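Heads up, the chain below is alone and in the form predicted alone; it's given as structure tokens.
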Amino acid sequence: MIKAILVFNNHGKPRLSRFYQYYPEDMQQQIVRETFHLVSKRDDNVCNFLEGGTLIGGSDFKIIYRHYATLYFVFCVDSSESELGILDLIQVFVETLDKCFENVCELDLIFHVDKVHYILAELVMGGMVLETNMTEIITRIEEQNKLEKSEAGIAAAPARAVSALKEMNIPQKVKDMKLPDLPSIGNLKF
């Protein structure tokens, strides 16, 4: 099972981080220090698999990473995942990113968060893989957006609804409007 999916910068910025188990926010911090400092300090031409930190769970999981550019995309897994299908599953991820967003970059992760966890929800839920297959993922994407397209034409009704009524000119129509004789009041007996 994935407990932790982690994105970070070269400089160990979190722009990404999703845990399937419950730690407090404090925790959380302290696993992503750790993690980056676990795997910044190694060399690109090492194996990517090495056992999970002491915060995490210690030997008893696993830390599968990759270096792309600026970004290293991190998961943290207990010991019945293989470490060779976690890796395809952080390629297929990555892959998914950039063509979602058109050669993706890190600036990407922190202006579109939600459309990467979107992303993320379509390969992993609850720790568990879901969907290894990109072209399926983004046919769901496509099918998001789609949506989101027809909920905006929805939402911006109400704009479209005050910018009709000011153009409509209403004070000036109150001013032409022509109201019956009113009885007057000393007419009327009670």
Second form
Amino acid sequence: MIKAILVFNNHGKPRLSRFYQYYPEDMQQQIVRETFHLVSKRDDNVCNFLEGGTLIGGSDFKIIYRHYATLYFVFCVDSSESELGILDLIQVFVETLDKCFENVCELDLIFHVDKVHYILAELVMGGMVLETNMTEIITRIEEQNKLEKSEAGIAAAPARAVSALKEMNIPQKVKDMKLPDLPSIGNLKF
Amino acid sequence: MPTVKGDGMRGLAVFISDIRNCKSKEAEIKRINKELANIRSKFKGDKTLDGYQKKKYVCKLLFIFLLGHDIDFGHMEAVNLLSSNRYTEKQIGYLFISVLIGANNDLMKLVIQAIRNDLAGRNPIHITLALQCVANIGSREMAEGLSVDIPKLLVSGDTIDSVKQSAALTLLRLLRSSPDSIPMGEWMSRIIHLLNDQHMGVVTAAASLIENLVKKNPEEYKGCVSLAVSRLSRIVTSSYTDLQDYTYYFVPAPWLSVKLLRLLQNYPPPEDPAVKTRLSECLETILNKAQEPPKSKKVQHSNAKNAVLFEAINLIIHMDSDPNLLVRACNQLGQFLQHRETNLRYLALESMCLLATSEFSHEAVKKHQETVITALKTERDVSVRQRAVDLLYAMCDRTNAEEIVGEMLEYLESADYSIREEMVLKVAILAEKYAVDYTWYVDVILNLIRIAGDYVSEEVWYRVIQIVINRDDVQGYAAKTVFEALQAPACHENMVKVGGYILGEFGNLIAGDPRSGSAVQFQLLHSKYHLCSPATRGLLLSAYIKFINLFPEIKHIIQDVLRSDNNMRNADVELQQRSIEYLQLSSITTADVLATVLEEMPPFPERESSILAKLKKKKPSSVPEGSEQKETTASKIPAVQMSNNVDIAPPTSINLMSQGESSTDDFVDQGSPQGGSASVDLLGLGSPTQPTAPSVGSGGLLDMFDTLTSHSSAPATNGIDLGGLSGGAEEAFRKFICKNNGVLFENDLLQIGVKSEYREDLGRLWVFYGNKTTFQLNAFLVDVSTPGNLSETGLSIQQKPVGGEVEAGAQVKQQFNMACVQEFAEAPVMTIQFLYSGAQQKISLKLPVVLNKYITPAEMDANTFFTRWKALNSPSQECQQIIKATSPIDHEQVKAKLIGFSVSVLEKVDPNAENFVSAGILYTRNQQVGILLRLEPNKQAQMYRLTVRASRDKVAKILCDLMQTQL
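For the form predicted together with the partner chain instead of the form predicted alone, what are the coordinates?
Starting with the chain above, the whole complex follows.
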């Protein structure tokens, strides 16, 4: 099981932290710091696995990480996960981010924390791998984007309507306004 | 090309830019506080916030949280967003909740309600969001609330694939966090067939879920073996173009292959020959593919391919049945040992460790010994070196022990600090296990102390002393070697301890040589005395008194030392006491008595090496089960066998090596159980010997040690369950029949208090576990079981979880909700288990829940009472007992007891004012039962007559039995 997924930069600034096991907030911060401390002092050509984190999980616990330019992607896992598999998963995650953000860089992660979470949610769920097929993941993200776009349109509509009403300044009209008939929800098929 | 940058939220971007422009930490904190104040006032004041604004603010809070600031508001707004119809608002709401809200938040009920609504709606993207939230939080409350909905989604025919996928993982998470609250049902039989699903994503998720189920109940899901094998075979034999999207850098479905191979590791090799052959073919194909030239130079290709390969090798090792495959696996790993990828070298060392434990491949692994030793010396990465140490340890046997131990000792001098302690333990174990010649063993351990004295734990040097004492052929050699080792100008304190002990016992064996004569030995030891800690000095003092027995010629020198102000008036009480007592002992007793008291230590009972136990505790994974088995075959060495008799050590034993109360439990039970020789405990700093004791011979000393031992070993035996309830449990339980609050149990470690309240058929009970020690209690587990058929009918108990640890001095509260379904006679039994300094403790108590708690007192006049009394006239409705009073009959006390028993005390019903008449209604879920009670005391005879009538059979008898214990 994946216990936590952490992304931080070369200075240890957290850019994403996702815990799949409950830890109190201060503990989460400590884990991020400890992990950074362990990972950052390692050369780039040593292996991508290490043991020795004391805060999560005890002896049945490994850190698997990759270093990309300014960012460390760290997965904290227990022994039920395949080390190389997790390395691949990190790669899938990063490639997906790269596709979604078009040449992802640290700034994208900073300004779109929520999106990064949504992308991650398509890969990993409750500490288990949900989907590894990048095409499928990207299709699902695209669906979300479409929804967001259409809702942004809807969201603007009532605001426009309200401002129009204010100008009319005739309260009576508001009362007389009728909403168009809505199709019965029950008939809708998904 | 999708882009998720989208329109974004401008306010959020501005805020983040501001933060990034902050020049100092202070400025950043100031900006954040300003923003928090802003958001707080918006949330408080502005009721008309629209969804977009709420979303924006919640997003800001998330960002602030990521920077490491506590967020203590906004939760309610996030929960409100859950019921929005807009996907993006719902999405951010769920994100906030799964990142920021712990399982025990008060809002969880609302969250669960929102989740249930989304699950019930038919919009798959809403369902997915809800499932994600459940999977990420996975609390017990969620498990209880959604235990029906989620399995239904998983096996229902009209669920779309992506939802099925999510449902499988959500169910897995809930099964993990609260396995008992998911009802097993029809879905279970259908679940393994998900391995045949068209959609690979569903299969992957299902494989994870099935593995979890299989771990609990392999028999039930046995059918998954053949399904998994055939699925695997289809993937492995497919070309990389077949699976299209699930092909990752030319490797078909690596993830799913790994999952399936893991799943199969839960079962022995398949019995069905067809399945078995098919599996062997798969494994061979995977091994063959490893030899093919890579289809891509990218590291992702090799990673994916090797992920499958390593898992296949693990499965081969697990099945441990096909020598051909095992040897091939070993050769493959051998190739990896020299691979230029560090990751592969690391994993190869790790897998080879497992391989070394198989009898088929042990020899094949040994061929790589040189490579592994080179790795130990030349690898730049400590993670890899650590694996090399593990592997050397695993591949060690009689034939190569001397070399491996030599190499490890050499490496120890330059080893990383982080792995030294573990290496010391491993060297010590190997040296002991494979020693043919015990002089070699003694050399190794003394070298260990010399090279890495700081990392040599007590267990290691205790063990060398045990072995020397048990084997008289090495005693002379040991004495000579420690004598030489002590001559080094600077030697580690542990060396002084070992030296002191061994010379104190066997110094006479080398005293013939004038270069190591008695006085020389004493001077040598005493030259270290002032540099040592009080504990070591105490040990040396014991060695000195032993010298007096061994070498009467230097008695006066030693007495002078004992008499010196430095000892006699030492600030350390223990040293002071020892000096005085030893001095007295040496002055007033006859040589015979002295000789008896200070006789050589008797052999230690043979038992499992405590070092091994320590290593296991330190690194459970590093002592594979297979090696256990090897140990028994390997321990044909006569003296020290690895027997597992730790727990059956005789109850009365002398505590030989304890250092006061801080003694390691492992040593508590050692010594000479028969008490044949009354020896002064050479190392027992906590057990002062009194000058009067020796004349009594064995008895007195033994008694003295007994009290000491039983004291220091009390934690280990306290409250140990001997099949039934812990001591005092029954009495404590009885006290609660007429009261609701109090202390239920108490020993040296734990105090258990209880508070409870009842209303009609519902009861709530809080149990408070107080840790009385100065240590953390680990793996704290409480289990409540209901005896007999009560679980189905009488009482329904809901138990809130209790944390795994109880900190020193802390108190933990646990709540139980108990509904009375119908009458019950037996109280539930609760079993508390925990680890206290490594020893498993178990306490069994009766949970003070009794039938009368569910009675509500009823008032009535004499007329009504007697009418009803007469109505309840069938024999099964009445129970009468004559009871001998246990204490003098006191009207007020009895009245208080009846009120405590939850019945009314009716005045002026019985003409005799001394008699009691009571009534009440027993509330159960199914019905209400009328209770009438009469209690007639007879002061002369000190007897009571108790009569209970109830409108339901059996109830009267149960209540009568309960009340009877109180009089």
